[in-house]
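Take a look at this single chain, the form predicted on its own, given in structure tokens.
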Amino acid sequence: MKACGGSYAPAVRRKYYLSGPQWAAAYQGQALFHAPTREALGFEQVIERYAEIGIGHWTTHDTDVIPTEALGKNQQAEIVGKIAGALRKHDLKCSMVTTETFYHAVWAGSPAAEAPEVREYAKFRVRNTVEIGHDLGAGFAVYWPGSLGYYVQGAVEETETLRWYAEALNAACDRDIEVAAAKKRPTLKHCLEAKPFEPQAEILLPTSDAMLAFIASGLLTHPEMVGLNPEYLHELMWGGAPRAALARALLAGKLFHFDINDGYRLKHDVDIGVGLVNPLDWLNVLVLLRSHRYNGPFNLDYKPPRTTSLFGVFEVSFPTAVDRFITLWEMAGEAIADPIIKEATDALKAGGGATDYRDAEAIVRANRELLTLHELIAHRLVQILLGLHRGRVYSV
């Protein structure tokens, strides 16, 4: 375990904008078919251990740390004060807060249910989370509308449900403007997180592209405050390409926050540590983000496997996840600066030199050999990933 616990010092890890969720470290291994395999942890223990590892930011759902019945009451203020104290003690910052709108029985019909009292309660919850975020100095609020959908067709009227959901986001943004002005702080960046499957049978906002359309629909009173928190695996789950989804968010100016993990296409949400399944794809994702100077958070939204002990969560799982990310991030910088990739890319962009743009056959002949460079670039990226470009070979 010492050999595999990580290679970077905590001070080095803190230089990267990595955030550790309360729910990820406190995950006990439970699932639909699985009993817990680890002990429960409170925010004090998680914050302390993140500090030891070198994860400089902490994130949470409201009810990860505050009982549902205490929200908006004096007990909430006491707990938030203790959290702020723990963060100061261990020199961590709260970067993001999110609202649980999927677990409690009140969300059985979604946060945009037909019953107006459910929708008013949803507005209370998101407004309250905005206040918690400002109290803890966060810069981001994330919303995962996982229960916004249906089990059986015809049970909801989709356009009505989406309008009702927009009302909750509008309430959050309106409250944010008020609190930020009172506290003389910037408003939060409000981030929508899509997921194609679970927990409903059909999801109304299943992909980042659906979220972009929703933001631009005219339903939001402050669309400039609302962007995306794509999750790598959520885009992969439906068979999409995470890098392409991120590119579309970048073009729209809506890539605010990014949840990082790994997993498999067309499977359930396994939330494996970044780079353990698709390291080459991850290298390509980070090449894109570095090329576009993305400087937002990378939130470690994964679950240490239920086979991992509580000791292993902090001695192996999180240190290695952080260090894989750092290594891949630095490799991405190496790929961007690589002279071979640059030469190949420049040659492709220059074209083959055909002079008549109306002559298709001449254009094909001029570019036929150049297009081989696509495969060469891919091979070079694999060389960088495996260290082959540095002379790593095996004797046979």
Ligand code: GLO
Given for the second form:
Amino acid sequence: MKACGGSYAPAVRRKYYLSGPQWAAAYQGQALFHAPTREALGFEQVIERYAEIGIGHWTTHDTDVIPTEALGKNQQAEIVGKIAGALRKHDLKCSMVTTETFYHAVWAGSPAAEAPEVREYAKFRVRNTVEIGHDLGAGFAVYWPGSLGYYVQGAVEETETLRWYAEALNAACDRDIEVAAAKKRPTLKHCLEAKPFEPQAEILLPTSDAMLAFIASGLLTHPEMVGLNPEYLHELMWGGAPRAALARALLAGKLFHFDINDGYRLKHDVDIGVGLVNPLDWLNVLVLLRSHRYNGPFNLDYKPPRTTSLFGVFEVSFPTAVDRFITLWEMAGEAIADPIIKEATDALKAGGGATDYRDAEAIVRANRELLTLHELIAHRLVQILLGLHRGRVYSV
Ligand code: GLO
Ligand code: MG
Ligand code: MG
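Now the other one: the form predicted in complex with D-glucose, given that the block above is the form predicted on its own.
All chains and molecules follow, beginning with the one already shown.
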């Protein structure tokens, strides 16, 4: 770990709005073709270890911590009480809760299936999660409608399914308004999370942009309560530019929450640690978010590789992911304040000074040298990322 460099103290790490998911630390390394490689973990251990590392917030699916059959029953209240106790003991806050609507067999036909009883069950589940969220003091509820789609074409009618899905979100928002009023708390921020592939063959809301259109479609009774939780890798997976997807969400006023990780274009959802694959892109993402004063959570939706031991999950995976985020965040601040990038950007914005807006050739001539600054800015960002702007030590 010393050799990895960039280790920050837990008190420093806690200053950043980072959250650690229960499911990320408890991920056992399993997949369709992979058996688990690590032992199971409960919330007590995960909360304790996050606290030691200095991850100040914790997030969970309902069924990460409550057995499906106990949801909404007395046993749920007991477990939620214990979670609240563990959070208090370790001075962690629950920032977000999310409903698992993809794993259990009941979701085989999606949470917006034809059978009305499935849809009533989905409403019960999202309302129940809202209640858990208020009980634990959360500010956000996330929905990843991964199973909203189909394997075989033609049986599912898309407009009908999307209307039914909206009914579940409406039920969650309505319940939220009631509980928030009763508890004198603000309502939660409800965040949709898109993923282009998996676990259905075809997904009805595959991108953050599709979700923005859905929020504005008129199907939601409280569109003002609903925004996005984009995930970095999910936008990269379909071939998009995550920074551009985030920019569109910012313009729409819908960037509520952000799942941070890394991976590869047009591959499966590997959820690698932030900046391990695309550090330059990550630097640029954080420049955008810092310059727009994004102040929502950064949720470490990260799967420690199955080659990492349980010891490694807390000694290597999470501390390094947190520290790389902090380093890139601070570098983004450096890039924003960098006098060279500023001078180049100002010069570009001032324009070349051509005076006749009808003369294309004159405009090209006036801007030709200025536009070289695009490449110069890119070189400068790489210098900042690699620390080259601090000088060089020669080996010969
Ligand atoms: C899976 C998603 C998943 C969500 C989680 C929160 O690919 O990233 O982990 O983030 O269910 O709703
Ligand atoms: Mg995610
Ligand atoms: Mg993912």
